[in-house]
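Starting off, we have a lone chain in the form predicted on its own, written out as structure tokens.
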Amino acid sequence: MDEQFARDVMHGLSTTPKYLHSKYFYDQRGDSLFQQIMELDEYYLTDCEFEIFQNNKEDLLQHVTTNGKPFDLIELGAGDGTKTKILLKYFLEQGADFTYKPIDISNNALNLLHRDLAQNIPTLKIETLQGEYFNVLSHIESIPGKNKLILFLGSNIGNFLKPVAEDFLTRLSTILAEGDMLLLGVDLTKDPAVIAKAYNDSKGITREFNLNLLSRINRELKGDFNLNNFEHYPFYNPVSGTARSFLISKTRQTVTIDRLNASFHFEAWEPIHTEYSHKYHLSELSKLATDSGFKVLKNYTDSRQYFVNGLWRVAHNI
């Protein structure tokens, strides 16, 4: 049993209101389901990074590359790497000298990526580590010598509430060297309906996904959840910018976890907060770098101007 689970998951339904960390979505189950549904048509983030690095490997890597120096690739929360394979491969045929370092909080992801890349991409030089966001950044910076490409995309930088993302990217700044370079993936604002129907698609995948959280408490934790007692509810407020989804208990009920040797009572309505996703404008970002200590070298946006690629460079002295 993986202890910081058990405590996330008994102070999460211990509050009020309730909330479980999206983070734990991906569990063997998780990570499938969330490779379907960033094949959704409804899903639009995947194809517009898949746009954005099509169109601007070579530029990319010329502002990587200036000086000429091996160079570490640092990708937080890799899953499969499939967009970032794009970079991978075109960087090895020009002939980039550099190490990809994927960190993933799933070790089942890190494992399937690994092995696939060893598969299909024989002369990568490779090295993962599995850890959350926060508890590997003293590992980043003890990674002596090379230059530094941190990669942190998928919107990922979303799920944090501002001010806790402004802290995230300004303790990032900190520890990397001056020069170093961060690719930021961000979901921009744009037609709410098209927002929305990301969160809740036609499949109902994403629904699955939600309810497959209930689902790793009863497996790992000997709960008693019934699936059919909660429905997924996602919705997005275009004036803060925010999509929340959450797990709708349908009925009063009672739920046991036997290994937290505790019951949590759930009103008939009751949510459970499980995700958390902000929607930026091109204006915030320019003045969240500079706060964080960075300096925007360029946006790389794709043809729908849906998605961004922020190009930051570490710049303490702004």
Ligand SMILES: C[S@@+](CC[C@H](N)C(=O)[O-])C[C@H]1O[C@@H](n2cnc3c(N)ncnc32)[C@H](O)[C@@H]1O
Contents of the next structure:
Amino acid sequence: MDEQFARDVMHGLSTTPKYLHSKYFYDQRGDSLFQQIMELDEYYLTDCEFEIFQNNKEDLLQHVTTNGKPFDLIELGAGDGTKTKILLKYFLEQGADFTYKPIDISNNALNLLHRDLAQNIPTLKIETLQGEYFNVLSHIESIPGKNKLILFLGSNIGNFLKPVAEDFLTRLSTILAEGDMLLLGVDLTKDPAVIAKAYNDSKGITREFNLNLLSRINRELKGDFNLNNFEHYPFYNPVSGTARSFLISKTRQTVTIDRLNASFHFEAWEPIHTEYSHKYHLSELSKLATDSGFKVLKNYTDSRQYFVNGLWRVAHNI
Ligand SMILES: C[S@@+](CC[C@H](N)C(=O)[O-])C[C@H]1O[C@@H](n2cnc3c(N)ncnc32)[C@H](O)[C@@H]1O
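Form predicted together with this ligand structure, per the form predicted on its own context:
Next comes the full complex, this chain leading.
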């Protein structure tokens, strides 16, 4: 049993309002469901970032290799690396000297990624690092000598509350050196109807992805959640620019989780909050960069202006 998972579930279900942390979506089933989500037209984020990388890989490489030094390409929350592969292949074709270091909390995702890359890009130097962003970031501190390009894609930054995102980026800039860079993928504010569909697709895969959190508790912590008694409820607030996902208890019920030695009572229509996905304005992002010790070098956007990949350079003395 993962002790941290048990502790966090205990805390989240004992708190009012109840919550479960979104990082726990990604067990083996969750990884596979997320891959299906990325293939949905409604989940526009993947297509946007794909387009941005296809159109800007050359410019990006020029910025990253201006000083001619070898570099580490460190990806936070790499998942299956679908979009990253565009950059990896292009950078290698151009003779760039780099090592790819994907970090992910999901061992399953890292193993699949490692196997896939060993097979499809055999000349790639790769070192996988399993763990939470914050824990593995301390390893990054101790890697000497080379320049670093950090990738934080897929709008993963949107899963943090905005002040937490600023703290995270500040911590990142602090442990990086002058000249290191960050490529940050961020979902932009847009038509609320487009955003709402991305979290409530017509095939019901995001619904299954959200409910899988309860299945995971049943599997790993011996819970007795009846999934039929819960509904997926995503909600986008255009004022705050925040998409939030909930699981709603459709009935008054008590759920027992054996490995926690605990039972949890739910009122009818009581929510469990499971995810934030914050959207940003471009102007907010340049302030965020400055406030967290970076300077924006370039903003690459897709043709619909739905998404941005900001290339930021560490700028401690601003
Ligand atoms: C939304 S997916 C995005 C994957 C990839 N970056 C992309 O853009 O396609 C989030 C990934 O980050 C990982 N992840 C989520 N929270 C994490 C955390 N706190 N520490 C490390 N990895 C995390 C998940 O396991 C998952 O593979």
